[in-house]
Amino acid sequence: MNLDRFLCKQANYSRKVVLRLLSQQQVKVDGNIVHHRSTPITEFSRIEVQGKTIQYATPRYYMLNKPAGILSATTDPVHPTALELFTGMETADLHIAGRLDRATTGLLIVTNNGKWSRKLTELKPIGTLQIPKVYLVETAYALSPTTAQRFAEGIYFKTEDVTTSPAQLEVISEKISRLTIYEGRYHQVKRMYAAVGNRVVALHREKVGKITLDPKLKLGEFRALTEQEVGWV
């Protein structure tokens, strides 16, 4: 957005007192005054109106080891949700970026960012660079010899009239597997997996891109996300 339709759309600024003010450097964006109306600003810009602040906000990014039985919403009538978990926090400005089924445990991601979390969660064309997403699964059923060859081939769902990105699959015991995919598509594991005729009983996300789950982190526990993390989005 730019400076004069931030001011007058939030601030109530008439565009004549806008340039006004700019023409008498009143106005400053992120401690410098600025003299151009189409300044461009973004939702974590630090306006001040005559030495008074108009908006200041400040990035948030954290990760939450999300236990079994939380809906990933902000807020839900029925069932508790991932923000309720953020005790003693201010959460009216978060959302999730990629969300779990209330079955599924593991890393959720929470931002104020909307910029950030969709270039993390937007479905990319196939040939572009992938965010890869990391799932450990157990199924009900032994896996089939053939299981892997058809993740990596694609597996067509009717639905949607589309087949999945090649996945991978590394087999760790019978009926436990990691499962590493490129989108995410609506219960996108369980389909998957019930295509080649198992059942996901359990499903416990570790990776998404090159963020991953910190280990120290109980079910229901969170912590901020380092720059590291934050900056390879």
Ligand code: URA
Contents of the next structure:
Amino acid sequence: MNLDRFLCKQANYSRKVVLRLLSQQQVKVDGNIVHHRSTPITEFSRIEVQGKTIQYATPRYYMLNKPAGILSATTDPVHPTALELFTGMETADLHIAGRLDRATTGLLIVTNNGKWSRKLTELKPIGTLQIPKVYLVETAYALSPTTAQRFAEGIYFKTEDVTTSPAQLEVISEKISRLTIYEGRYHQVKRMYAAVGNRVVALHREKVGKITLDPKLKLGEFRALTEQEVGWV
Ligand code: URA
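Structure of the form predicted in complex with this ligand, please, following the form predicted alone?
What follows is the whole complex; the chain from before opens it.
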């Protein structure tokens, strides 16, 4: 968005007034007087008009250890939602970057920075580096010896007519495995195991890219991301 659009559309100034304020050096963006109405701004630019701050939001980033039974949603009339766990703070501007199913536990990333979360969740063009997501998976049946190979080759999803990117399976025990996938398709992990004749009974996200669920966080607890965790995206 540019300054002109913000001042007219969101702050209700007329275009004529905007031009006058700019020519009178009455508009500041991030502490600097600006002269051009086309000055680019973001939702986190600090905008001052005649000495009064009219927009100032700080980007916020959190990780939550999501418990089972909690919806990855901002509001829901029936089920408790992940954002309801962020007690004692403003949550109206927060959203979830990469949902988990209601029964899934583990790393859920929450932010108010839409540009940042899009980079984290969007499917990158084929051939570019995708963001790995790591899940600990418990299955109903023992893992078959061919599962790792099948996942590495990619599983065909008829609904979307796509084959999943090569995924890595680490077998931990008969029914426990760690899976790394590179997309976030609808019920992807469950559908992959179902495609090889198994069934997921427990799913826990451990890691997204370079953000690892903090082992100090108990289920339902959250913390702010560190600068490093925010910065790699
Ligand atoms: N894949 C699933 O099937 N469920 C999740 O919650 C996350 C990935």
